[in-house]
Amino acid sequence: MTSQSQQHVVVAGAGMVAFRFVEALRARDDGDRFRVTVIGDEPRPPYDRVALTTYFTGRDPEDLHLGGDEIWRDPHVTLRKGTTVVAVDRDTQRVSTDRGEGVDYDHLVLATGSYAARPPVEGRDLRGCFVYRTIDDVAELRGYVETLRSAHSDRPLHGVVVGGGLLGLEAAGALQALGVKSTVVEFAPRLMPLQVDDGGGAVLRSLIEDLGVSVLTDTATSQVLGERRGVVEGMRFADGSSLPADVVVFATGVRPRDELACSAGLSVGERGGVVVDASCVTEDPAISAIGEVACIEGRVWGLVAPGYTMAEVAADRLLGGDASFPGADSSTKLKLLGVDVASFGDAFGSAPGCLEVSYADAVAGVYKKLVLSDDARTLLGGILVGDASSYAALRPMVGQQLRTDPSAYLVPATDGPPPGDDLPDDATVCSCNNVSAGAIRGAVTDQGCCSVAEVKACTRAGTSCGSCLPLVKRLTDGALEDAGISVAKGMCEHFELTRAELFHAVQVTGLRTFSEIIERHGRGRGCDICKPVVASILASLGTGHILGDDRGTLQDTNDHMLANLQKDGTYSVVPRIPGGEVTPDGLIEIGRIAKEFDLYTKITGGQRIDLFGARVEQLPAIWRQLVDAGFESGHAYGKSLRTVKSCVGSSWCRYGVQDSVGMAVLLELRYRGLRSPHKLKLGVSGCARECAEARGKDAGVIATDNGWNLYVGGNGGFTPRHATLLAEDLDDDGLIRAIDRFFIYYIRTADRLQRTAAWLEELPGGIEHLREVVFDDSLGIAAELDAAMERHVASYRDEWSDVLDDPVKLARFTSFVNAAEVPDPDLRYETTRGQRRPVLISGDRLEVRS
C-alpha cells in the first residue's frame, strides 16, 4: 500500500550503486516516507558486475544478482527491468521512458553508470569485436567463441584484448577460460599502469605470460582487419606489425552515461559526468547523481566503493541527514588470472619527500612496495603483486603510523603473529562499506555481537568484495578477548575440545569406545550433542560397524535404525542407486518389494527411490530382499555420502563431452559409507549446461573438453550456496585425488554439523588455502589424506548386510520387546493417488484431475 503523502523517488539505472541506494533508503525509512521506482535498461535485477568473469567458469548469471528478492517484494519498491529513461522534464519533474510512459518524481536519482568505450580505430565494429561490460556482453562473447570453435575445430582460436588494465586482464582470463589463445595489447609501457609501477608491472607481466597469455606493451592499435564478409581476422598496430585474431575485445575504459543529464540541461564535467556537490545533488535540488555517472570533486570514480559511498550519502540526505562525500578510497585488490594484485593509497609515491621500501623475488613472482612519509613512520600507500596477503592489514593503516618495522609487512611470513591487529579505531577496514576498525570493535562491545557472522550482519563489513574478512575476524576475536567475553570453542559441557581437536585426539590416542574417550578427554556421561559426534569420529576413522560395541547407543535416531524416521513413526528405506543408474530388472525388484510391503514410493531429488511406511520389524526383511536383489544401503539416514547425481553425459546427450554417469558411479562407489560432520552430496554434469546441478553440491564435477572442473562447498537447503571452483581441466585420476583430499581434510577439521559450504567460508585462507593443501601439499599431509581415503575404500562394508548377518544387531529391530512380530496398532493409513499415506498427515490436498 502506498500513501499520497509519500514522496516518489525515481532511480534511473539499475546497477550496483542503484541497488545500494535503494537498500540504504529503505533500511532507514522507518516511516515509509518514500516509495522508490527503479528503472533499468537491462532485462534483469541489479547484479555484481565486479564478478562478471565468473560467468565464464560456468556460474549461473542469476548467482550474480545482488541481495535476495526481499527488496523487490517491498511494497514501497518497484523495479522496472528492460526499460530506459530517455528524457527528463525538470519543470514538471517527470521522466519519459522508451516505452512511451511518463513517471512523475519528487526526487530523481541518476545512477546510469557508464558504458564501455571503443577506441577510434578502423574496423572496431566488425563482426567479432566485443566490449566487456555487461552480462549480455559476456554472453554474446561466449556464444560467438563457441560458434567459432564449431566452425574451426581443426585449429586454435586467437583472441586479442585491447587494453591491459583491470578489464583487459579480466577479458583475457575469460578468453583463456573459453580455450582461446589470447594476446593483451597495452598502449602504456606496463600492464595495469594505473595500479602498479614499473617494478610491479614487470613481475605482473611475467606472471601473466607464464599463464600462456601473450603481452604487448608500448603498442598502439591502428586497425582491426576484416575479411570480405566483415568478420574479424586480425589486428594491425602502429609500428606496421600485425597479429591474426578471430575475436577482439576492447577493454579501454568506460565513459559516464551522462547523455540524459546533458539533454536535461544539467552541467557535466570536462571529462563527462554529471556535476554534483558533496551531498551528491546536482544544480537541480530535485536531482541527485551517484556512481560512475557522477562527477564529484572534479572527477568521475570508476570504482564501486566510491559509488556505494555516494549512494549512502544520497539516501541520508533524502532522509534529512547531513552526510557528505568524504572522498574516495581508490585502493584495489584483485585476483587477475589467478594472480594477486593490490594497490592502495599513494601507490606511486607522489608525496614530497616520501620514502619507498620494496621487496622483490623474481623467482617466486612477488613484488611488494610500501610508500612511507619522509620520517619513515607513516604509511602512505603501497603496491603488492603476486602476494597480496598483507593487503588487509596494510590498507587500513594508510595515514597511520606503522607500529613495527615496515619490512615486517613485506618479507615472507615468519612464525610471529601477523602485524596490523592493533589498528586505531578510525582506520577503515572495509572500504566497500566504509566500516572502521572501531565500528567492528563496537559491534562486539556495544552491540553484543559474538561472531564474525554477527559482526558482518551488524556492520556490513566484508559483505561486498570480502577482501577484508581476515582482518574483520582478527579484530572481532581481539575485541571479544579484550571484553572478557569467553567464546566457548568446546562442543558441549562434557568436552572443552572442538570437534576437530577431538578428532585429532582420538586419532592419535587410538581410543575406540565412548567411555574411554570421555574419561580421557572430557567429563561426565555425555549428552545428545557429544555422543553422535564421537560416534561420527569413530566411524570416520573406520573403527567398525556403527552399531557395534557401545556405538549403537551413541547414534542419532536415524543412524540408530539405519533408516529415516517419519512423522507417523515408520521409516523410509533408500537403497543405493549409484549415479542414478539402475537396470530394468533392478527397478522391477524395487517395485515388487514395495508392493509386497505396501510401501509408498517416490523418486528423490538425488535420483534414487525412497520407500516410505516401513515398520521397524519390517526393516530387516526389506533389507534382505533388497540385498538379495543386488542393492545395499544408500545411507540416506547418515551424516555421510548420500548421492552422486548425474546427467546422461556423452553416452546419450548430444551436448555431453564426458561420461558423466560413469564418473558418478565411480565416485559414489568410492565414497559410499564415508562418515563426515554432515551429509555429503556430489553431482557430475557432462557439459557446461549443468543438468546435474553439480554446483549445488558439496563437490560438483562439470565436464570440459579437456577433463573435469571441480567445484566445492555448495549446498541447497535453508541457505543455498553455489560451489566455488577449486580446479579446472583435471583428468580422472587428478579429479579423484583432489576430491579424496578435500573430503578427508574437511572431515578432520570441520566443526560439528558443519557442511562444507560453511566450513569453506570459515576456513582461514578460504579456497586458496584449500587449493594449496590439495594440490601443493602446503601442510605436508597429502600422503596422509590419500592413505586415509584408501583405508576407507578398502574397508567399506554394507551396513544392512552386516546387520542381517548379526543376530545381536538384528534384535533391536522390533516394535515391541515382548512381541517382536506384532505391528504397532496405532498406525493408520488411507489411499491417495493410488498409494497409501499415513492419516496423521494433515492439511489440504491437491486434487489431481485426469
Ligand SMILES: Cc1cc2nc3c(=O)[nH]c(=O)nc-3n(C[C@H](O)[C@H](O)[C@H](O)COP(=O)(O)OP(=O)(O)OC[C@H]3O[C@@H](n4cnc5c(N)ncnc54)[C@H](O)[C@@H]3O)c2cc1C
Given for the second form:
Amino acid sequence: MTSQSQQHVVVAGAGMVAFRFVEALRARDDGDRFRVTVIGDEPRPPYDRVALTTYFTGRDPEDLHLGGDEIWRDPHVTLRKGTTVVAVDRDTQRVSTDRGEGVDYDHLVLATGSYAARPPVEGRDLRGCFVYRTIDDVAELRGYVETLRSAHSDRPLHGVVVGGGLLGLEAAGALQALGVKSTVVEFAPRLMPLQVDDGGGAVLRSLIEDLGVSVLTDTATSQVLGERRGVVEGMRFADGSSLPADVVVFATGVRPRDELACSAGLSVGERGGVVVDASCVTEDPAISAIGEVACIEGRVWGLVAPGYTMAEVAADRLLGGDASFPGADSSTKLKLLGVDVASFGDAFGSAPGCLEVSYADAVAGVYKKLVLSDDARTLLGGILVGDASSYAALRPMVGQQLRTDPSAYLVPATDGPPPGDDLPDDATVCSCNNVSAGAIRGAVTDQGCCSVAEVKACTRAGTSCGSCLPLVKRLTDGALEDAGISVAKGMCEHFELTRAELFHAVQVTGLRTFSEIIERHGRGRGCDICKPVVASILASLGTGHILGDDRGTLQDTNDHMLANLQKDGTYSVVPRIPGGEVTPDGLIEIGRIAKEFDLYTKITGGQRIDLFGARVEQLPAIWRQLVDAGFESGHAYGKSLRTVKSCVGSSWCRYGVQDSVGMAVLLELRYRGLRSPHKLKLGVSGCARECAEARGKDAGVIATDNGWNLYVGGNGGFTPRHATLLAEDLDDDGLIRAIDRFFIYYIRTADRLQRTAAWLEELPGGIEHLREVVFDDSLGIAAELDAAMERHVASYRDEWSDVLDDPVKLARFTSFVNAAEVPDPDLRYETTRGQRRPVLISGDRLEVRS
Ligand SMILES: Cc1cc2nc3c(=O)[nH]c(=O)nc-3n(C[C@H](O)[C@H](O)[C@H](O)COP(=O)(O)OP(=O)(O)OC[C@H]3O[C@@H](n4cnc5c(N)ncnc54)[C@H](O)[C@@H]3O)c2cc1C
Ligand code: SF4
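Hand over the structure of the form predicted together with the named molecule; the form predicted on its own is what we had up.
Every chain and every other molecule in the complex is listed next, the one we just looked at coming first.
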C-alpha cells in the first residue's frame, strides 16, 4: 500500500495504554493500512508506570520502558516525545501541539491518562509537597530527600503520605526505601478501602505498622504547615493535632486528563473522563478514547487491565472488526512494602444471599476471605492479605464451581501442586489481558508454542502485572507434557537458566542477594517461582541465615516463620529428634512445654513429635524453652533434610546386624539444615526385614552382615517409588562419602521442587551415571562435592537459636495486635481424645469407640 492511501492515526498521550494500542494495531495491520503518530508530553517513551516504585530500588528508569525500541523503529510508527497536544480541531481533523505544529489525523485516539490530584488543603504547593505519578515525580522526590538528608544528617527525616490506598502505600514504600520515617494518613476507617474489607484492613494495617510505617485512619488533613521560606515543616489534621514533616506526598487519587476533549466539545462523564461507547469511540466517530481518560459504561477505570482491553477494542475497530468492551473487574494483586494484598471479583460480598468463608489470624498477619454463592459452590470473589499465594488459582475460578473444599484454598500451600491445574478452558487466567486457560492450552496445541515466553508472546498472558505467571507456567508445562513435547527448562519468565545453571552461576559469581542475582542473570523483578529458588540456592551454598539480608521476603510461607502454618492459622513446632531417639528427660520437657502452651501433640511418620496450635508470637517463647532443653529446629518447614527414620537395629532387635539407630543419628546430625530443591528423607534399617521402610526414602540404608547397602531416589507421596540400589556392603565411611556426593550432586543439578526420585529418572545415564560420578569420579568433581559437604557440616548452625539471639530476626515474631494473648475469637476449638483441636471446616470426624 502506498503512503498516500494510508490512514493517519494520531494518538495523544504516550502512556501504557497508548503503547498497547500501537502494538495491537501494528500486529494486525497486515496491509499497512495505517501509519501512527504518538505524541506524548513526557520526555521518554511509554514506560511501566505500575512498576514506578522500583525506581527507588536502584533500577535504571530505562529498564521501565515498555517493549524495547523495536516498535519505534517501525517505519509506520512515529513517536514525538516531550510534546504536548494542546488543542483538537474536529472540523479540520487536526491537533495542535505546544511546539506550534499542526498534525492532521484521519482518526484520533485520546490516551492522555490521568493526573495525580492534590486535595484542596492550604499549603499543598509548598516546597516539599509531591505527587506520585511519573518518573519525573519520583526523580524529583528522590532528589529533594537526598538534598534534605545532606542538610540534616543529624536527625531522621519525617514524611507524611496523604492517602492510604494503593498509591499511598506505594509512596510510603518509596519513602521507606529513601530512609524517611513515614506516616500514612487515610480519611477512611481502613487502609485500601476500595480493595479490602475491615478484616483485611486490620491485618494490612498491622503488617504495614510492623514494617515501621505509622498509620492514621479516620483522619482528615486540613493544612500543610510551612515555614517562612515556603518549605514544608508539618501537617495539621482536622481534629487539631499535627505531625512534623520534611516531605509530603499526596496520593489521594487521580483525575482523568480530559481537558482536550472538553475544549473540543466532547462529552465528559459526571466524574470526568471522555464518554465513549462499547467500541471506545466518542460521539465524534473520528475520535476514540482509551485507558484512564475514557469514561466507559458510565465510569473511569484506574487500572491498567481495562485500559489494555480498550486498546485492543479500539485497534480492532479501526481494522474493521466488531470488538466491544466486555466490561472489566477491579481484581488486583499487589505486593506493597513486601506485603501481599489481593482482591478479586465480588470481594465485598454484594451478591444477594452470598456466603463468606474467612480465615483470619491477626497474629500471623494473614487474612483470607472467599465469597461464595448461596449454595457455597460457586466462587464469587475474595480478599487475601498477608499471603496471596492462592490468588493465581482462585482468580480464574470466579464464576466457576470450586472443585474442592473452599478451605483447601485458605490453608497454606502444601508440597503438592496448588489447586488450579485442572481449570476449565473458559476460566480467565490472566485478568489483565483477558486470557483463558483454554487460550493458553491452545497456544501450545494449536499455535506451536513451546515455552512460557512463547505462550506469553502469543497470548499476552502474564505480560502485565505478572501475578498469573505461576499458573501460566503450570498450564503451559501441562499442555506440553500432554502433547508429548519436552518442556523448556528455563525456570520462569525472569530466568532463562535452569535451576542447575543458576546454581552454578551463583556459586561461581559469589553473588549473595536476590537483586544482584536477578540483575546479573535474569531480568525483571522476579516472581513466586524464582524467588524461593534463589533463596534455596543461597541457603544450599551456606551463605547465611535464611532470614538474613533480603532473603526473608523471598521465602515461602513456612520458611518465613520457621514453622509450618496450619489450617487454623496457627503453627506447628517440630524439634529435631535425631534417629527418633529421645531421652526420658527430653520427652518430659517436650510434654511440659506442650502442656504450658496447650499444644496438641502427635508422633509423626518421621519418628518425632509435632506440637500443633502455636500462635506466631508464642514461637520464640516455645523455642527458647526447647533450645534450653537441648533441642534444635527439625526443619519440618524447609526444603531440606527432614528426618532419618530408623528401626532399633542391633541394639535391641534379635535380627539386627548393625547399629541402625547409631547410623541414623550420625546421618541426621551430618545433614541437618542441608537445603535442597525439595525435602530430603532418609531411613536406616538394621537388617533386610526393613522395618524403617528405608527404600521409600531419598536415601535408604539397609544393614548387611558386611556393612550397609545404599539405595537412592525413593519416595512416598503421590507417586510412590522404591529407591534403587546404588552400592552394596559399604563400610561406615564409604557410606557417608557416597551419600555426601549423591546429595550435593543432586542439590546442584536438580530442577526446582524436584525430588530425588524424579531427578534420578531424568538424569542422563540414570543410576549408572550416578554410580560413576560417586564412586569413579567420572566428572572429576568428587573432591569438590566432598568439600561442599564438609563446608555444610562445619558451618551448620541451628536456625532457631540464631533467631533467639538476634533482636532483628526476633522482631518478625513479635505480636502486633493489642491483645496478643487473646486467641482469635473466630477460631473454634474442641477437645477430642483428650487434646485441643480446631473444629473442622468440613468433613467428618472419626470417633474412637472404647
Ligand atoms: C505508582 C503507581 C502504581 C500503580 N500500580 C498499579 C497496579 O498495581 N495495577 C494497575 O492495574 N494499575 C496500577 N497503576 C495505574 C496504572 O499505571 C494506570 O492505570 C495506567 O498507567 C493507565 O494508562 P494510560 O495510558 O491510560 O495513562 P498513563 O499511563 O497515565 O499515560 C498517559 C500519558 O499521556 C500523557 N499526556 C497527557 N495529556 C497529554 C497531552 N495533552 N499531550 C501529550 N501527552 C499527554 C501523560 O503525561 C502520560 O504520559 C499504578 C499507577 C501508579 C502511578
Ligand atoms: S529391620 Fe531388622 S533389625 Fe530393624 S527392627 Fe526390623 S528386624 Fe529388627
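Numbering follows the first chain given and starts at 1. As the structure is a prediction and not an experimental result, all values here were calculated from the model. Here the rigid core means the biggest group of C-alpha atoms that line up within 1.5 Å when the two forms are laid on top of each other.
Core-superposed comparison between these two forms: the C-alpha position of residue 498 differs by no less than 2 Å.
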